[in-house]
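Given as structure tokens, the chain that follows is alone and in the form predicted on its own.
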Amino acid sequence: MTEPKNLDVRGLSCPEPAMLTREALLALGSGELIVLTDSFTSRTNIERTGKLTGWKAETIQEADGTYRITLTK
């Protein structure tokens, strides 16, 4: 299995995190993308973006408040 790709969108304002996630997913095609965000709204939008493009989203909230979203296809 190949290494997952990482995308750090912490500190960015909507809609930029979801747009960057969509671009990364389209470029990747399949596999695993790990997205880090510090915003609940961005987390929701990133999960929705993944699901709308056929990816499975799994989210963990880290102790520092960062959301780690793993998107797989």
Given for the second form:
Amino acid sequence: MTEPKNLDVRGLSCPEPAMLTREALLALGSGELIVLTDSFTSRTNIERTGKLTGWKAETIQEADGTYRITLTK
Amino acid sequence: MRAISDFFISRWGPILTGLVVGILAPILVKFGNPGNMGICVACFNRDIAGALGLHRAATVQYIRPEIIGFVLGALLAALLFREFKPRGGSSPLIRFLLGMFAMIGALVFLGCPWRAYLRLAGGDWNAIAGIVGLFAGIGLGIVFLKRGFSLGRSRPASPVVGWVMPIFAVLLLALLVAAPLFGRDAEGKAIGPIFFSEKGPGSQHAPLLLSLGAGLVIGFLAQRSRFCTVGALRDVVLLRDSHLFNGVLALLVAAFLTNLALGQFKPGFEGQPVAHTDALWNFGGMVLAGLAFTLAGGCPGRQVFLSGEGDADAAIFVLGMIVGAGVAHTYSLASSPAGVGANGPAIVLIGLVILFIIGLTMREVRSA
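Now the other one: the form predicted together with its partner chain, given that the block above is the form predicted on its own.
Everything in the complex follows now, all chains and molecules, and the chain you saw is the first one.
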């Protein structure tokens, strides 16, 4: 199975969004991962989790309120 | 607004919250709250359960304004920063059960994680066994999370869903102030609810406005900073992230220094306020509570704050805690300063079996 480059954690509660992001980032090693979340708390947790493992995070908010976080390394 | 928001999201947010809790809690004790119980989210919800007549343990009945303040402070912060978001539907029944067992475990120890740290900062060395148990419970929870445990996704909900808990908090405040007597005993004499303790911990409380004010401030800060006494250790282990743990350390240091300044630091095992010396069940109770909090995604304080910002799943957990307190004090599960309750050890073991089953079987179910 290839690792997903997209991760949808909308509606999941702590710590799952950050945990799943970390697992996906460690599995990828480098490249790009896009994470979707609908919570501002999860958004900041995901960005911090990415930064702690050396990934750069860029976030845009879509019209329906979803945060699209692009993590690159 | 943006700068304030950024500050609370930074590493300083949880630290500031921890410092404020660490300073306010011993002050609340100074002004009347029970010893080392400036804040205890489990004990306070238990006291509310008693005041509402859900248990009849006469010494632990009071509508604690701190809890009301937690909900309304979090609501205020969420509204101000546009984070009030009604949502729910993530395994509510399981969350209710987790809330019940979290409360029961905490009442075997005599305190939630907040009070465990506050007891330690007051010199109550019995708290050490409880904190070791808390760490063990969080560790177990992490094992389940790693194996794929999930309570599933929540969904956005109608505004009324988010307003239930804030309105419940306002209703509690009205009941606290008015203390109406609805009931009649066999002779037709007016009795509660609302019940207020005349002796014991329930009778010890700081003035209403001080308690409410402290609750509002803490609720506001904690909603912004996501302060969580269970997420603290969980994130260190699971995410190698000490963001929340720094907040707990700040709480410990601030509470220790404030206790010292107020002459409330009394080191030892014996004669500690609202505590017993049975190390095994101080440990065991907190293993159960720590596991329940971890599976539910946060400490009791965090659940109360989330319930104030529209999270109906967290609200269900809080209601489970209140019912759990009723059960604990009716079925001799709760401890007292005299020691562990008659059925305390049994319920800890039963609870652990039930939580293991939940931990091993709950997975996210995707609809086709």
